[in-house]
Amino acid sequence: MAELDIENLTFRYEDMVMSFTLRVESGEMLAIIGPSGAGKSTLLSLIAGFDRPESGRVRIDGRDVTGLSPAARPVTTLFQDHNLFAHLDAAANVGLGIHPGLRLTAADRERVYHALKQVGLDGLERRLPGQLSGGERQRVALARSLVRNRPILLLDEPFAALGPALRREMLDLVDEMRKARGLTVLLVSHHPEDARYAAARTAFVHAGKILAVDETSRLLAGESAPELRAYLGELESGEAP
């Protein structure tokens, strides 16, 4: 398990100058909402290391990562585009999250299929890509992230193109990986219902800032701040998130 620490981490993207101020515990899955453009995927960005901040902290675990590389930080991050090589075959994609060279040791290999039999895909192995179907390949990449031992595991919106019932499956599926391995998990979505199901906390983001974090049928009520209250309003009016 690993707790995160995010304190006063300022970036400025164009115009905007975001500050993201926010702490998860050990062990729990916190969801992050908001609209297009407010931030999220540069809160988690920032967080793996991906972009640099202006200035403030990450802590993981109370060691300060950052100045560290992506490689270097205890993070893994599963995104929307799971970026499978079509070429390779499933073991082989997952095991990219052990070497990139897939130089795999017996034991390395053992890891790989018990991922995969992890995430409900024992005996499709050998299967490409292009073989498998959307979901399936989403658990591709979510074994490929298990095989790398991070502790923390950022979710940037990977399910988003499934429909709800295997969005769901999915959303199960982290957590139960989350609770058998002590994960500490940030689900980024454009649903908030995916928050009410996976999260018991919600952090909303707007603006480049976090302007409510609180337990997720509470922040879900609306009453936190006049921009989440209009941010579910055009939600449930069925505009564009």
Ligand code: ADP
Second form
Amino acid sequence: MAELDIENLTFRYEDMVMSFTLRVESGEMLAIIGPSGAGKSTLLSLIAGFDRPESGRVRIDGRDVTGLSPAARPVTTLFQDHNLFAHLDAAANVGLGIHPGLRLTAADRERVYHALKQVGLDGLERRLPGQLSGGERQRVALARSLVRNRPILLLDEPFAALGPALRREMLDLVDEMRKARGLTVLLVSHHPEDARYAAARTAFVHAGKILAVDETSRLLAGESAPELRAYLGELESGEAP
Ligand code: ADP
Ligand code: MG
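Show the other one: the form predicted together with the named molecule, since we just had the form predicted on its own.
After this comes the whole thing, all chains and molecules, with the earlier chain placed first.
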């Protein structure tokens, strides 16, 4: 279990200034929506430590982790793609989450098999990524996140390439893991229906700021900001997010 506290975290990319303040409760799944280029990935990257803020603090369970390297933070990230090594089988790709040099003990290997089983990939341990479907590959990547045993799971549109039915299946799986392990989950998605399906609360990011955060159905009603209303309207009319 881990509570996440982001306090005035600022980051500049060329002439775009981003500034984030957000509090995520321990064990909750929070969705993050907003237009392309709004800063959603940057926000996750600042939490994971891949980007360094100019100012502000990231606290996890009250502990200041702002100066820590990504590996030293109790955080793991799942991206849309580039999660797997093509020349390694599913079990080895998961094993990397335990030991980057794959020096695994028998107990480690047991954990790998257990995680693959949990994500529904029993029997596919020896398959290479190229021999798996897109959904199965993301299950492998999710299994690797799970064996890392980090209490905060950041999802940066990992299911974006999947169809609606498969996305729901993956969201169910994430939610199961969240409940079983008490994970705190941040889910970036450009599908508001994902937020509605999986997250009790949703944040709207626009032009480098969190303009609104609220209970999901209330937020998706679009009343809290004109930018949010415009964004939801564009999605509905089928324009690019
Ligand atoms: P989102 O995930 O909401 O689409 P991003 O966080 O990826 O938005 O990007 C926010 C802004 O920051 C964009 O204007 C993007 O071009 C810029 N940006 C941030 N980091 C980089 C980077 N390393 N390279 C290129 N552009 C970046
Ligand atoms: Mg992004």
